[in-house]
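This document opens with one chain alone, in structure tokens, the form predicted on its own.
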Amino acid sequence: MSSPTPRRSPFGAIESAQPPPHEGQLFERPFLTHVNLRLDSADSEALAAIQQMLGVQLPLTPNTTAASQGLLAIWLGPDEWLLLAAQDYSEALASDLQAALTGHVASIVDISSGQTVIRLSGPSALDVLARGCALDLHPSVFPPGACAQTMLARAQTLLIAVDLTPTFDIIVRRSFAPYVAAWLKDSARQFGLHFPTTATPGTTLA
């Protein structure tokens, strides 16, 4: 009996090797759990069942998330989340779901294995993305914890604000994932980056 193929993330790990003032890092987050999620927001008792579930109320403003423990929820519409969580939760988390909204109309979708994310980071990372972004990402305006779906170099992404740094998480399709990872590490060439792809544990490069 043959064995089981291995996972494959979209294009491995990139990691930065430079000293300060031109360190940063870029690198793939691979095989976390995708989750979309669809519900009426004016459903009272299915929010609240979510929350009771997830230990997080999802976020009913816009371009903004909320975290518990393990666990991400994004905003992406008025009646749409993403849920980000860890690895191999996808089949977990959703059938959880299903159980807490029983009764509701609610649409839950794993794309756990269609999207991945990349992490930017670094003093430069704003220049680095505003080369191909055309949103002010500036903390005053984007401030960790917000969130936009956007282009960058002409990928269709969505961005989140992680922290101050400042750092970046960047979800993009999986097919697109090769491009933006070496759209990033040309752009950051311009601002002295320099990111040597190195191949990880569960991981094959593109």
Second form
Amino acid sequence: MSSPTPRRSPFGAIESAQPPPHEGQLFERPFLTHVNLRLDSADSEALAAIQQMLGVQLPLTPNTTAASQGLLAIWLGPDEWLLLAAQDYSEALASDLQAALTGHVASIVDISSGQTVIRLSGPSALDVLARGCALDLHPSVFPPGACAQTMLARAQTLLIAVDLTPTFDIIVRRSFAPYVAAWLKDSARQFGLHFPTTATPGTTLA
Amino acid sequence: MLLIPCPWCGPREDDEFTFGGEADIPRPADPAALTDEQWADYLFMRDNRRGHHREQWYHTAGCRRWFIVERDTVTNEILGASTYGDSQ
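Provide the structure of the form predicted together with the partner chain, given the form predicted on its own shown above.
Entire complex below, previous chain first.
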């Protein structure tokens, strides 16, 4: 075995218990960097400074995202974005943002430990989500790169369409994560997908 | 269920929103100059109109912005939505 062992949260999945990947996948993308950024979208200088720093323009169109090297900028509001990046990058990202925005009115908050990302993938993903979400998530109206803040099974979530498998990233507050994970597993069972149950709810999921 | 057209996020079901009451009620410039009756009128008294109504909604589960919806209180028909910037 030459491949490196992936980092895993303490109660991570027993891989053998997962359904075959082509049927469906449900797993946590733990410990990612989440930084909430607020600034006046009329401040073109600030936007330009951010674009130069991130290598991508902050999305100004509602419900869209913009990707650059290892970073995803997600529209949250007319003056608010979520920057999603690799693990253990929040301090560097926050201080770079702070440097780039010196002299501008902005808010930079590291919320990495406050929320987590659940990835749901597979041919049944749309059906699994449709049991608890009123939005039409079909790729014809919610293509890869689209995002939406909405309710999933009555929990506040941020949905991001990742690819046409289809794959979705579901961002939830960490206190909601066990509930949303349990709900997703239950919803997936309806479609013949039996995702493993975690040892300790709240620690991680599948 | 209402389908409320958030000016930013697009049409969403009303579960995602918080109702904010009648719109276009400016805060008095000098509250200290008002009588108790005038202040109570500003705080509590609303028209409770039948028919066309301009009201405030907050997109709690979405973009978290306040905006204005025009709704017919008899039929629940939504006649339009606008931001505060639009209406100024």
